[in-house]
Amino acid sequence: MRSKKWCLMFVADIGVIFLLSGMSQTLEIRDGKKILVYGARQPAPNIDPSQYYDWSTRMLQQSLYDALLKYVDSPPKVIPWLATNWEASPDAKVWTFHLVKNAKFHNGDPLTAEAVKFSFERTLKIKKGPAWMLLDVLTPEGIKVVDDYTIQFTLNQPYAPFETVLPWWYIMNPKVVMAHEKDGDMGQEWMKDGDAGSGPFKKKRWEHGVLYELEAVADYWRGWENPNHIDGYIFKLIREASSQRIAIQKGECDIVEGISPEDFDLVAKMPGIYVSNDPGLTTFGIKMNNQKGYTKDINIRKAICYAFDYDSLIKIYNGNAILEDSPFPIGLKGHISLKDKIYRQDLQKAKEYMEKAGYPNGGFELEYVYVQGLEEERKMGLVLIDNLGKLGIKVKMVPLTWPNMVARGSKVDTSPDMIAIFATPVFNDPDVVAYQYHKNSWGKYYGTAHYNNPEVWKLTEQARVIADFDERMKYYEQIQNMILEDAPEVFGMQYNRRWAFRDYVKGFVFCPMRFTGEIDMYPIYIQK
């Protein structure tokens, strides 16, 4: 068989043949299958849409599953997907969705309103994954099948952002899920690695700690816009950022995420590679334990906020970031600028707050927990050491794996003094960020500060039931001002989202609603 000079991995039943020629890779094509390799550092231990989500899990979930609606583009917008159209009652309490009639699951079963009902009920009953988004407003009793292709949700209270939440509530095949039920677990154990979806890709090869391979569904119900669409992709785990850079450089990977800012700048100058660069909604903050230890004192928290060198964050990202000017990210619907009130480095003010706290000379140590192996967060810790040292505060840097960080931050008693958190709003509405500061978010990674302000909680609860957005904004303006005044965290920056691609990879569409390293593989195609 004649080989073609594509820097793309082609996979065949009898293996992969690599032929190297200089700095490029020439691959022999077997069966004509275009299998893209995505190099990433974070594994996906659980892909059950009702149990779990983070960026790596969601990237695989959105390949395997479909939702009623979908986020696309930047600025983000919601478009019909499994639903063709929908209506809401004037008070935003009753929502009716009309489904496409040609969608089918990977095993050929039709996707009907019964599957939608089952999927929402399952997630609500398990109370994990995205359940928190709707637990306050939707119960299983409020979900009604009108007919095979019409589903109606009657909320227990009005909730204007309802439609903006739905892109992350994936629809599962009830027959497949319940065929693997054990002891009333609704198939949870099997679904950690199972595939009960209708999405553009289906599961092929699963090697935890090594790779996850998905193959394209040839007769995907929605079709494929480009005839050169990929036939599948391998989500390959590469633990070190430097190894990811080498992999994209040598053509061993076709896309990589999460390499250092310096390496992004480096590979962007190399032939055969391009780097995307889009403003994101993901924020970086150093969340402080608001209920335990020294950081329980608002004066200590404000001293830290005024001591921090914010410009260093921009330097760490080589200018590919902007500083936050509010607790709500710039670009999110409902954001207001508080640039005249936001904390910036002022050592004199920092020392004044230290004196108010009763520690004019410091004399204590604070723990800073960050993701092991994430160089940017390590550098941020070094900045903290330098800045807080001027107040007489020592900083102990503690690297942990992400799951261990989440576990530590889940309880007041174990949550560290300071913890580095990247948070991405999962839907385009101010409620999603306001709710991060509600008591119901304690235990989640974005709630590790255990922020305690009943007035903010009350305003958040009141705002989310109002249908008129202009009226809601009056509440969100108060919420942003009150959170900023309480200084629950160091409000840091929003960094540009970047990926490195081999130049034959086309079709990438950026959407800031997706998590840090997550991209939608459905529109990706190969241009020779």
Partner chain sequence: MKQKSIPMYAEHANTSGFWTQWKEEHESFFRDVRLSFYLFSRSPLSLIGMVLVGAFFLIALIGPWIVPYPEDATGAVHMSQKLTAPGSQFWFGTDEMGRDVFTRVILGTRVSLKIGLIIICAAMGIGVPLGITAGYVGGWVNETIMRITDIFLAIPGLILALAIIGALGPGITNSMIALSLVWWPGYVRLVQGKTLSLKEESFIEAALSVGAGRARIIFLHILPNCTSPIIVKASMDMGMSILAAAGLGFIGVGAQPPAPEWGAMISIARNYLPNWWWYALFPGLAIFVTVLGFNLLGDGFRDILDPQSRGYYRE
The other form holds:
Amino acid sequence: MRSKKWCLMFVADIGVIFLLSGMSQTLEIRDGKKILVYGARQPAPNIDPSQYYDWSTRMLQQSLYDALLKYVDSPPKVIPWLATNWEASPDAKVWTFHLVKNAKFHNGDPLTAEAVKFSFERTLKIKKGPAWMLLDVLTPEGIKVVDDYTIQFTLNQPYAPFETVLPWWYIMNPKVVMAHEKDGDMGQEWMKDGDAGSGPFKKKRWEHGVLYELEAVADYWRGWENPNHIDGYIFKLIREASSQRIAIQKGECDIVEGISPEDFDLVAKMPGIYVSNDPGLTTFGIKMNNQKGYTKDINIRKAICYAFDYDSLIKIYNGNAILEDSPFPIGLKGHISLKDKIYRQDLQKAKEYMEKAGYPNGGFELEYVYVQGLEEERKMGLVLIDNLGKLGIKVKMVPLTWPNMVARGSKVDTSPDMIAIFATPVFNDPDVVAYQYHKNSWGKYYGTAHYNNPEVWKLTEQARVIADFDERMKYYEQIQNMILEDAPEVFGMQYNRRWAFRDYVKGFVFCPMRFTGEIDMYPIYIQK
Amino acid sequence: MKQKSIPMYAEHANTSGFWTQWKEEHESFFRDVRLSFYLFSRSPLSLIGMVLVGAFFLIALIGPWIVPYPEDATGAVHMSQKLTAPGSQFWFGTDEMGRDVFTRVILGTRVSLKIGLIIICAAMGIGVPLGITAGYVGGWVNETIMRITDIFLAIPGLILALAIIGALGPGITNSMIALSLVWWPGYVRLVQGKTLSLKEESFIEAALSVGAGRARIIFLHILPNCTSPIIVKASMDMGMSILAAAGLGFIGVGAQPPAPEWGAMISIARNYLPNWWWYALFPGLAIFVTVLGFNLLGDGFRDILDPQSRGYYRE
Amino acid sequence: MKRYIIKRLLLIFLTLFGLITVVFLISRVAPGDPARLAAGPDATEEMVEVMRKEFGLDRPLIVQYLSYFKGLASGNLGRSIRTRHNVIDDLVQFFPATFELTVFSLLLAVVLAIPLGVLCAVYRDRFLDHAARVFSVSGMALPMFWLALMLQLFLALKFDFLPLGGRLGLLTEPPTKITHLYLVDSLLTGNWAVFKDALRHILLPAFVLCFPALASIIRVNRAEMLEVLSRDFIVSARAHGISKIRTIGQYALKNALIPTMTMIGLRYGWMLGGTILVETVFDWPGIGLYAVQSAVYSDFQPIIGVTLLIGINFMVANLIIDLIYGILDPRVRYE
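The form predicted alone done, now the form predicted in complex with the partner chain:
Every chain and every other molecule in the complex is listed next, the one we just looked at coming first.
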């Protein structure tokens, strides 16, 4: 009897919980506007185009800003954007671009050659983010405003891939940027969260660690192709893959990226959801230290290449991946197929090479370093333990944080025996991959193998300054063959890029030049 | 509070009646032990704890010989049977690499046992000597040691452990180092307090007055009298340290593959919820049962060995 | 009393100083190269150097250490390499979420645990008492993160009962920022819809976070109640014909609450530690999640910042509890 009072309290507690349940959220339409929700795992803390890029950052940059040119479609092609047309001198040194006349920034200022000059100079001077792409070939002095709508770049040296870099150099409004300059920082502090662009979307709500909301620019200078285009989108951070899946399933998100291969297959079967599935250009390889330890011996490296179970790579992605057949990614300009020479699992051969190396029964341990928390890399490490165990090689898995991993890989002495690397070519030119094997790339994350073949380096240097592509191709054919022969790494696979969409989301255009989760939101429209 | 009787004049005993005399002299001790057993057996929860902990040790010991697929815990992968539901072939189902979850959960006991023992031993190894020194020497030594201890107690252990691991890098060894580093201050507090109060006791003064040296007093008189609270704390901490290590494994900075650590397993398994629920369910149950066992056992120990604090929980 | 407070505050400062030193030293053991992370994957050596300068990582350790204190005096805790913001700004942004979660969770614990503790004491050794003991012992043994996942599995996924994570629904605009605590702000502005949404979101994480605390609060409360109930004044109160409920509620509980308060204060600090796990599972944008992500990136300034902030919270909470203790229990004298 007396305990009734207490019991009532609990009942009340539970009652509150019940009352609160049963609410559901509707998305898409708010105040008559079509707001799309994109569920992403990676935040974008700094959206200054001169300071930083990664997939999430660049997705927002592509929405807020325009560049002279733009990557679209698969296989990727460069289309005119702010520039209507352009010409290069025969030696690929002087490049002239003609701009559209109606482009304007979000505050209404016209976009002129002056703004282009300013933007390029800013990135080159700040020396951050995309600066590395042109730092070797372009100086601020080489940029000349011919007239309001014509700009000319004079490079220090011939550089054929120049035009393929330009889509990643966004144009900023000099007046807005410099109005926020503080202590000569060229507006860096403000631009982290600032919007000085001319792109199809502008900044609306910015809550770090939670979401970023952008709204469509109604009178975008290029216009909107579809009348049902979205009126804005929310870039919502959902850090857990399983939560991402639930979000698309419940309709809380309209597009999600980065869920597990199993979950992609699962949601693809659900009503109201479709999953895109396109071959990407990102390669996975296991780089081996070419200059130190057991893997210095080419025979050991080849033994490992032959021992690896390549099919398991495909299985990890539930069939949504293709195996590499050359050091260059399939689909990249300049790639040739070396199907007959590429390494595939062959334990007999692997053992032969082990014998050649003087370790017929193995008996040593190798380190496999991978990025902490990257599921696929962890799984591949487990496969490696299994495979190399058959050669008597023990594998020790060492997960490191990204900066620690890069720090270790930066020097020959500390670079691990094996290191898992995903690499995405940043622009569509064979040079970008060939250069990863050049001495100048030693110490970068894709240069952790410390590949050592001066002949390849020489060919790479020669090829990049030739203007005629057919002529260059001869070099790249040779380069691919030579790198493959040296087996500096286990050439792995290219996984398919996948997104899950609610079925009313239309207009998605896949382009492999974009990073893993990055979508160009401009062509997206809604059709119920 | 039990104090061991000090057989100071036992040397004069008649050798023929030695056994009887020894028994007589230690009568109170035996009474204590008998009482303890009686109290212990009367408490069903303590008994459950004892059984769980016993089973845990046993499984850790014979694990590799009773599991169906021992190679699954050391690096074998079977991609073709990944994420199979529990059934007669795989009692707890398989994980994302096709490994038997039952095997990995069972062999996980070894990992957890190792983690728990090492952390507790390290924490005691640092904490007990420091505590005795602080309590016995007193003065500025005491001040210094206790202030340093306070620094480590000024912040929840998990946060400090995370900071340490952030610096040392992830891994099972580093997480054991980190947890040991945040665990010792508890022992300093405990032992220092105990030593302080013992110092005032008449039997210590008696020992001092007959010329017992410092080392003798510490090792023969103070340390033995600290054992009961230390045992109680250690058995509670055993469970808590396993829990903490699992937490670190879950965040992703603890044990690393292919080690079958429960927390790390759950951390990966959560990506496969809710459809592949078995993968997360069983390792979690294993943690729960293990920690519960140690907690109940510690609780039981405390009721017997440290009756004053009965009913309170360690904090 | 004044002297006592000053002494305690001095001790807090001393301890914080030690804490910074310890964490700072630990952080510099790290083998990684944070500047490289900041510069991005493709950066050239020259670009990494620019970053190193910007973050002051090119200076000797002792200079970095001293300048950290110098910055601290002006409220500057350095910059996060991952978020590229000043750590102090990040903390200001993320702490309210953690604070709201912790305090709400503590309240939840009190509301659930104190009645239970009283009931256990009143019905000592009866079924409820045993059940509560089993519950509280197992509460301490449940891995918090696993409990969180299982609750998510059942309440959020299977029955679609409560949201899976986050602080608010996707399209819910946060309330006007007054205290930065969504529950309080939405009440202050009378925004009932947002309040409900925030409440729905906080329930699961708060419940999980308070679970271990429940156990200890129930136990302490029960033990204290038993103690008080056996005292003479209670017996005489009953003998004078005062009803049992009144005796318990008015006389016994009041006395038993004092030690329980201490436990609750201690629990506040422990809960802040627990947020690391709970915020990770529920994607709660607080400092626990912030600390975990920073640790995974080897981004150290934020970790030092979070450590400091939680340390201050912990110690100040303890001080306050000690002071309240003195007010409630006049026998306590401060020295």
